[in-house]
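Next up: just one chain, as C-alpha cells, the form predicted alone.
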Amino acid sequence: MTTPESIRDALLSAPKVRPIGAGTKPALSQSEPGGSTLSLSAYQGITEYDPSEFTFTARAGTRLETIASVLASHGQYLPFDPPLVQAGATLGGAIASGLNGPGRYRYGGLRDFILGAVFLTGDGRLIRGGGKVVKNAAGFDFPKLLVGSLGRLGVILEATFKVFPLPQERLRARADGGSLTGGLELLQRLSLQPADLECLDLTPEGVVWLQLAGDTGTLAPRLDRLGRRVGAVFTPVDPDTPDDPDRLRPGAALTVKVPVTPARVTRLDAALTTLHLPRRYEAAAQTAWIGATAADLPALDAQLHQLALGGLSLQHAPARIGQWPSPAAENIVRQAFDPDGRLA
C-alpha cells in the first residue's frame, strides 16, 4: 500500500486493524484475536527537506535510519534520540511508541519536535494537524496526541518535525558513586549543575553516564570543572565502542520502559534486584529500562502494581503491564477518532 488512499481501503476492509511499522517492537504490533494488521512499511519517502529551516517530512513507513542519513550529510539530526533505529525503526511507529533516547534529558522528547501530521481516524477520515513550519500555531495540536498512542487514535501517514545542528564533537564519561544511593546522589549533584548536560543515566551499581556535546576541543576542560564542581571523577570512555555492555543507549535486552522519578528509584531497584532483571535508569532517572523475557513479565507486572508503576513492554505481550491511569479520558478521545472501535 502506497497511497493514502489504497491505506484507507485496507482499513474500511476489516473490523479490526493494528496499524505497524516494521515491526521492531513486537508487542505494540499484535493484533486483536480475529483482527489484522495494516503495514506501512511501503509508505515510505521524504517529502520535504529545507536544511534552512530545519524542518522535514516524510512519510510513516519511511525508516529513521533514513532519516538520519539524510539529516546527517546536512550536519543536521533528531536530537530526541529515537531508539532501535539500527533495528529498522519507522517514523510512525516512533510516533506510536512515543519512545525517545538518553538525548531527551537536554533537549526534550518526540512530542517536543514534531510539527504536523496528517492521519486516517477509524472511520476513514482524513486529518491534517499541527503544519510544517516550527512557528506554527494554528488548529488543534493532533499530532502530539497521536504521540503514545500506540495506533490507537490514528494511523499515521506522515508527520513533519523540526530538527538540531549536529555538534562538532561529543564526549562520554562515567563516574562510580560506589553504590545506587551514591550515584543517586551524584545524579541529583549533576542535574542542578548549568553544565549542559546531553545525556545523564545511571546503573544499579551507582556508575553514573554522561554526555557533553558542543564544539571540538571544548568538551575535555568543560568535564574537568564538572569534575571539580560536584566533587567525582569522570573517567572518559570511546562513544564508538562497539557493544559496549554501559552504553547510554537502551540494549537490545532492556526491553520494557517504565516512567518513574528519582524519589521512587530506591524502591524500584529493590523490586528489580528480587526478579534478577537487568535495569538501566535514564534522563537523570525518570525513565527505567528493563530487561524482560515473555516469562519474567508476569512477576514484574505484579511489582510494578504494588509500586503503582506502569510499564510498557517492547518485546513481549502483554505491552501494558502495571498500573496504568484510569483510562476513562482515553475513551471519549478514541471515541471521538474511532466511534467504530476498529483500531485494537
Contents of the next structure:
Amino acid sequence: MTTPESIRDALLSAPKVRPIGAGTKPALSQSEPGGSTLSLSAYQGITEYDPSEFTFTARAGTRLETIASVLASHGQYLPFDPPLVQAGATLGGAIASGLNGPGRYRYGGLRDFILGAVFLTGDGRLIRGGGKVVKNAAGFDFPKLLVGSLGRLGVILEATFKVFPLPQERLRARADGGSLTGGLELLQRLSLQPADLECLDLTPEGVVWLQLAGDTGTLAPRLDRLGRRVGAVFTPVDPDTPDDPDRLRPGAALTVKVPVTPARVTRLDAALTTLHLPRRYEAAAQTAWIGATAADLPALDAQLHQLALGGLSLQHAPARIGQWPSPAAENIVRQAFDPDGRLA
Amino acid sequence: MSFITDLQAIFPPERCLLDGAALAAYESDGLTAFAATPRAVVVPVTREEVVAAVRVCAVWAVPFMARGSGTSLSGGAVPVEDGLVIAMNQMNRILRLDPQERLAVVEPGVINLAVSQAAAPHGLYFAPDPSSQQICTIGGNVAFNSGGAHCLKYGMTANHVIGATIVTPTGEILECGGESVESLGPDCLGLFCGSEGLFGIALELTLRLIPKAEVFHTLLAGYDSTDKAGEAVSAIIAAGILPGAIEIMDRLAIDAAEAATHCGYPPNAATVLIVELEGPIEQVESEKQRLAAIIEQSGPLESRVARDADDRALIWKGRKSAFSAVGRLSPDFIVQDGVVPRSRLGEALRRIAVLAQDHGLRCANVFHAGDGNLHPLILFDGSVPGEHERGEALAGRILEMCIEMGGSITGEHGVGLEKRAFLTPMFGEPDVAFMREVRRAFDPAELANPGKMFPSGEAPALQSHGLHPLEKAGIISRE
Ligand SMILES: Cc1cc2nc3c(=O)[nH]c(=O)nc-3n(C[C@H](O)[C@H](O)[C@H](O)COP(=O)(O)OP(=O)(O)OC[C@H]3O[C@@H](n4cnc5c(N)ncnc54)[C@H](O)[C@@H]3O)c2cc1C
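Cool, the form predicted alone is there; where's the form predicted in complex with its partner chain?
Below is the entire complex, every chain and molecule, led by the chain shown above.
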C-alpha cells in the first residue's frame, strides 16, 4: 500500500480496521476481534525537509530512525525524544501512540511539535489539518487530536513536525537522594531551578538522573553550579556507555506508560513495590514507566484502578489498563471522524 | 416563561444586563471594525452559573458567546446579533497555585499576567505572553491559542495548558487532560485550544508553569535593508542557535516606536532586528559570542547589546509599543497576522511593499521573524472615500500571498469574523466541510459563537478600524 488511494480502498474494504506501523508496540498493533489490520509501513518517505525552516514532512510509514538520521545530518533532532526508534518505530505509530522519551522534559512532547497532518477519516475522507509552518492558528487543530488516538480516530498518512537544533554536547549525571522520598524532594527542587535540564528522571531507589545539553565546554560548570545550588553531589555518567541503558530507554524493558505527577508517585511506587515491578519516573515524574509481563497486567490493572490512574501497555494486551480518562470528548469527535465505528 | 425570565431566575439583575446602554459596552472587541448588539449579557461568578446559562440557551435555541476581555483582533469576541454574551471576566480566581507540581488551576477569566505574577515568587511563570497580557484572559488565550514573542522556543498557549473542564453547547460537561503533562487517549484538549469558542466554554483550566530563565542577552541591530536582517535571522538559525525571541521592525514601525517611546533604535536603519538569548549563564555566554560573530558578518549599520535590565526593557518597549504607536500616525488601521516560511520573509516583505503601493496605502511591518509570523499594519483614513475598502482589499491580498507561499492566514490572532473568507482558500472545501462537521458534533444547533471562523452567514456591520479603547488610553499595546 503505497498510495493514499490504495490505503483508502483497503480501509473501506473491512468493517473493523486497525491501522498499524511497524508493530514495535504489539499491544497497540492488534486488530479487534473479527477486524483486520492495515499496515502503513510501506507508505514511506520524507516528502519535505528544509532545515532552515525547522520543519519536515514525512509519510506515516517512515521509520523514526530514518528521520532522526536525516535530521542529525543537518544538526537537528526530534526534541520529544520518541522511544523505540532503533526498534523500527514509524512516524505514524509515534503520533497515534503519543509516546515521548525522557528528553520531552525540556521542550515538551510530540503534541507540542506536530504542526500538520493528512489523514483518512474512518469513512475514507482525505483531510488535511494544521499547516506546514511553525506557527499557525487557523482552523481546528486536528493534528493534536490524533496524538494518542491509537489509530481509533483516523488513518494518519502524513505529518509535518517542528524540529530543533541538536545541542553541541550532552552531559548525563546522577545524584543519590537516598530514598524515594529524598529523590522526589531533590527532583522537585531541580525542577524549580532555571537550569534548562534536558532530562530529569527518578528511580524508585531515589536516584535522580539528569541530562544537560548545550554548547561545548559549558556543561561541566553548569552541573557544578547546579549541584551547589540544590545541595546535591552529581556524578557524571558517560552518555555513550550508560550503566543502565534499558531503564533510560522506555519501551524496551519498561512497557507500560502511566501519566502521573510528583504528588502521585509515592502511592504508586508503594503499589509497584508490592507487585515487584521495575519502574522509572520520567520528565520530573510526569510519566511512570513500568515493566510488566502479560502475567503482571491484571494485578497492575487493579492497582491502577485503585489509585485512579490509567496506563497504556505497549507489549501485552490489553493496551488500556487502569482508569482511563472519560471517553466523552472522544465519542463526540468520533461522530465526525469515524461515523461507522470502523476504527473504534 | 421566556429566555429572559429563565436567565433572571439564575442571575441577579446587576449581573443580567438587558438595557441598551449596558449592552453597548459589549458590542465590539479589539478589532473595532465589527459590532453587533446582543440580546442580553450575563456575568457569571460560578461555573454552575455558566452551565445554567448555556443550558438555557440550548432550551431556547439562542446563540451565545463567551467573552473574556474582548481584546480579540479578529472579531472573535463580537457578539452574535440578538444572542447572549456570557462575560467570563468575573470568574477570575486562581484556584490553586502549586509550585511543587508546577501548575496553576485557574478560572477562565483570570488575566494572563496575573498567573505569572502569582507564580513569580517561586521563580516560575506562564510562558504565553501576548502583548495584551495585562488585560486578556486565559479563556481568550485558550480559545485563540494565543502566542507572543516567544513561540518558536516555547510554543503557543496550547503547549502550556494541560487540563480543562468544558461545558459543551448542549450542556454536557467534559474533562480533558489533567494535572500531568502526559495523557492517555486522543488529545481532545489540544483540539479545544484554538477552537475559537465553537466547541463550548472553558470553565476551569490547568496551566503548566515553567522556571524563568536565569539570564537574558538582548541584542539590537540596524540594517540598511530588510533582506540583510532576514539573512541574519537565517544565519542564526543555521548556526543552531535557538533564541527566545527574534523580532524585526521596518522603518515606518521604527519611526513610530521612536516617537512614542524614545527607545533609541538606530536612526538611519531601514530595519531593526532584536534577538534575545535566554538560559543558563554559561550557555548564554557561549551563544552570545557566536551571535556577535554572526551579526558582525551580516553587515549591520550598527548593533548594540542591552547593558542592563532597564536597557533591555527599553528595547522591548519600543518593539511592544510599535503597533499602537503606528496606529497613532493614522486614524485607522488594519493589523494582519499571516505566516510565511521563515526563509522567505524578505520576499514576503518586498511583495507586501509592492502590494501596498498598488493600493495607494502605507504599511508598517513588525513581525516575529523566528517563526515567520508577519504583522503588517495597513494605515488608512476611513473618512477618505474608498480608503477603507482599499485597506481591506490589501489585507486580503496579503493573506492570499501567505497562502500561496505555503504559510497560514493567522499565526496567533485567530480567524474570527475577519478572516472567514480565507479559511477555504487555505484548506480547501473538503477540509472546511469536515471542520464544520466536527463543530456540529459538539454543537448540533450551532449555538456557540456562530458566524465565526466558517465562511458563511451575514457579517455584522463593518465600522472603521482603529485603536482599541484601552490602547487609546495607553493601558495596553499590541504586537
Ligand atoms: C493591544 C493588543 C495586543 C495584542 N497582542 C497579541 C499578541 O501579542 N499575541 C496574540 O496572540 N494576540 C494578541 N492580541 C489578541 C488578543 O489579546 C488575544 O486573542 C487574547 O487571547 C484574547 O483574550 P480575551 O480575554 O480578550 O478574549 P476575547 O477577545 O474576549 O475573546 C476571544 C475569543 O475567546 C472566546 N472565549 C473567551 N473566553 C472563553 C472561555 N472561557 N471559553 C471558551 N471561549 C472563550 C470568545 O468567545 C472569543 O471567541 C492582542 C490584542 C490587543 C488588543
